[in-house]
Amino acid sequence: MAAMAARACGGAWRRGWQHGRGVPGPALSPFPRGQRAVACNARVGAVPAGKSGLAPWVPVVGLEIHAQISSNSKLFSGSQVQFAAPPNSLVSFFDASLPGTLPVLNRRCVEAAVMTGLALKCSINKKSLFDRKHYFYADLPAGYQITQQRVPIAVSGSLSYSLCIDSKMSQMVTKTVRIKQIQLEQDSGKSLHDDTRSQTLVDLNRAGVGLMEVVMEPDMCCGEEAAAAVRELQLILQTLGSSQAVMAEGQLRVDANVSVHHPGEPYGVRTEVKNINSIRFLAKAVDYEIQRQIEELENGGTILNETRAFDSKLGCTVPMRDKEGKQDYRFMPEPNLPPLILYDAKSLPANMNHQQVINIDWIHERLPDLPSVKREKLVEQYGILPEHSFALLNEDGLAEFYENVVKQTRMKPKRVIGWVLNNLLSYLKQHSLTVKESPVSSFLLADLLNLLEKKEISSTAAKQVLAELWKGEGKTPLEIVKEQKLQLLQDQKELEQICQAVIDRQENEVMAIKAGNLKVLNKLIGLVQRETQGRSNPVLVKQLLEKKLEVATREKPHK
């Protein structure tokens, strides 16, 4: 299979790059985190003017997502909903498309998907209705697919996104997407292909699963802008309820429909990346696929529009199947399924059994606060910078870990931020380990900046102390502190001494200092606290050397 990626990876690329360009290159790999794609150029979507010497080239990006439901059972079946079950273990009748079975609408789906619609700004459709669209595979027995073809459950929303603008992730953009749609409908089988056997072989534990289709508008021009709305929605899905959307188990998968222009001519055909389940892969799928298209029609070429694979080891795309001759799916209505009506607080009928229907009105009510206003509220109850703000919400669990450390600790949050993300996190990240199984505790982490603010430690101390609590031994800061005598010296002479020493020591330094390079002062700082193995206070140690050297340039000359 890897060989066929490749060779198909290869025809690809020589179909748009001519002339004996060879294999890909580092020049157009996809942009490494933090920098810009060529596609977001400026920020206004425009690519320069290639050799043709026309207008800049205009990137269009519009995103199909779907959105498993989290729910303990299928779309229209009771089986439950379990990821890597045995196969075929949770499979009813009516997934296998038994003859005589009929669907029953899952209540929680709907509820969900009205709830991601109002996270969402859409409209509510009252009565939405259900189709029949027919295709065959293996893994779809009936050999249609129940969905919202005619009048999907929510219309025309949007989704605001923010983005970095630099590379040191200081300066922030907010962009909108528009929802086109939010549809209900069910998830088909699985086909596992066994190479060595040369057979395919159908789990149909997914076949009838409930799903969210969140059709987003053309609106974004690269792979950074739809990484950045993809994630946006993920949290906010995740914030709901509404679906777990961990895109390694297939709970969230993203289709891209690429194309490019010169502007004011009509958009170009489009090419659609498939069943893509990771944002940074969507990054890089994107933008590669920009840079194709345009390498194409640079030289002569014309744009197929055809469905596309991302290759994450390749990382590139591949043809999977072209779709110039439209395929028919004979749409028609589904005749098991009557329309869905939902109600708000005016129309809802007054003897209506509230238990048997949705009302709209009462699920806004209970909405809870969605990513963005968390962050806002991060920034104004604790004087953060935006940029943290998004760092702890990215972070499953991050935020209320935050939040905990300054409410036991007394260290400003301002400085809580810095050891929560520079340190906590690198060590979650360099480890694989999510914030709930962090072996270091809110609890201990603010004992340990307690002890820090209290001046008990200094800050390099505060780290030796940080990484023996990351080997979760049990232990407390202090017990760690006492049992490798990190304590800040209390002795002032002592440290007068060890200050002393070094001066004598670096006789350069000090005449470098004498002659104005105060600069130097720092590497004196960092040899006393060598000398005390990290147990002094720096604060303390550059005033007693700012004092002693003064006194030394003074007596410098009588000597």
Second form
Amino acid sequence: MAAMAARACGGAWRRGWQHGRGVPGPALSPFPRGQRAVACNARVGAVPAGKSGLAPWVPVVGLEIHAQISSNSKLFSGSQVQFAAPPNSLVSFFDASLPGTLPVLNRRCVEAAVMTGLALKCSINKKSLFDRKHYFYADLPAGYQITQQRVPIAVSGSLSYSLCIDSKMSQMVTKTVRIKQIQLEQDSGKSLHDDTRSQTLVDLNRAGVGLMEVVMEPDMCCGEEAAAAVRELQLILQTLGSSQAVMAEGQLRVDANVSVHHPGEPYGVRTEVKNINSIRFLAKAVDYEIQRQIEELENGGTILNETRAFDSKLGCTVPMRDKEGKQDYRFMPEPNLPPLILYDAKSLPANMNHQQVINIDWIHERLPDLPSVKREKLVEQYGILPEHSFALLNEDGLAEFYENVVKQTRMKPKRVIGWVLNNLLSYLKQHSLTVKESPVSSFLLADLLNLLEKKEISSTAAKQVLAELWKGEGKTPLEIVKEQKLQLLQDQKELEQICQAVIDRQENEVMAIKAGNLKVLNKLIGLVQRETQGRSNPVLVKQLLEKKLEVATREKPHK
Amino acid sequence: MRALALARWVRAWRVPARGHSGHGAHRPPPQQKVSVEVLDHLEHLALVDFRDSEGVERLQKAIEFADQLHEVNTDGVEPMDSVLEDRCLYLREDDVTEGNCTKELLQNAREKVEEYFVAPPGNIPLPKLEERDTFLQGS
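Condition change, the form predicted alone to the form predicted in complex with its partner chain:
Following is the full complex, with the preceding chain placed first.
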């Protein structure tokens, strides 16, 4: 395994890159489904060489992620946390930074940060401190943000995520990114820029909402890796409930730090990319920025240490205004807050009000199963492939749906998974529906699969029934089967008669088969199917025909 | 006036410390003027206006005053950043107890548009030193 590089300035770490399997071409990223991402060439041994084909480049990607804490009230005040409310209606005097107000820490926010830290395998600092980060902006009424710069609540963790390394999505590789730290901090308000009247409208509803900033070390090398890491973090946060992490509602914000350098040389100048509004755009933005930097440097230019915004319409990054020069944040300790002390089972104080005590071990015991654990359990319990369990957890409610179907049908779980992932999920995607909105419930699908399992209908017929079920007209699978006359012929004698009739009619084909051209058998099977209006089991028909013609064909291996 | 009295008190306190030679007490650093670059930087950052040489003098004196701290040997001593360090940080229950006072909050706003505060468009940075009308230019 290649050594990981650290971003310490002056550090003499070398970055090794994975020795790949030599598979060229773009790889399909698993998240979101169907979206292509630029191949992370570092995985396949080569690194983007740029147009001159000279020295290869090593891209370095680090992420700063802000996750809004899922809580009723804000980090330091009792005003409500809610998306979309009348402007300035969820603002307390403290949030508006009126004189004479003081911060009071919200217990739930601390617990959320501890849960997240534990889930990301961090060391929880039993004593952490709050600081002020000063800068001027209209949506920061105090002129500073309360954050944890010196000693954050959690440090030194790691996050494992998986990627598909070939386009068939059949081989997954696990990667790890180190978590530098997690800190608690305040969110700022929102600015709406009114360029026509040359003014900014400020809404402080969001000002003071609790955030967890998760800092990831620059262990990633392309957009696909960054996207997969963020997707996994999103799933973890949603499983824990510490954040709902919906990017579209601003509950999860990602800034990417991107640089490139030649192998063996020091790190290049990095740029910060902001305004990334979805995981898909994250991959695009990172890949664009890597390419831009490579082209710039190969053309003899230099990279400025600047902040750039991602323009999703144009698919490129542009320099951001309002971020001139390096900021001096003049960090200072927050004088109004004593250190935050956390306890564990050993250090639990005897005489303290338990509402004032946060016990790390207590929280650890109550952590739910993380996505990686859930996936392993699914694979173990149902014998499905890791790729399948990934797909199940990637869609909200799908794993539960699958398990419900399995419970209600006798069909083997390994066969059910195909129906859930291929037929059900693709339909939902086509119509942009969530699992909850599915017109076909797990009960209906199980019902249908039972008919298939009992060989009362063929696989093709089952697909037809499913198509009918999507209409959501309330019919049961059995009703549809009867309506459309899709039942398989159960009468063996009748089937034999039809087979014989076909054999008698198709003299030329029979001669060809007896002469050794066994492919022609398929034509006969097709004719029998036509006679029976698709209601014959093709496997059975084949067997009958073969018996009658006294030929044996090679059995095609069944999946 | 109070500052001067305080300064005198600190100097008085300092004298016995000097008597203990070889104590490891640090000497205060040599007197240095605050450079124009630093002053310009401060004006940018904190949006203060030193206005005239008296303002800068006052800053200079304040720095000298604080420099007296170097007299004390702090080797191996953890810096204290809050007198609250031994206090318990109070944890509040996650209940909604505030907010819904839009009218009150906006009543102090000079300008408002439909319950939004109005601010200038983005940050207007202080013009560069050469372009500003400030006495620092002559320094």
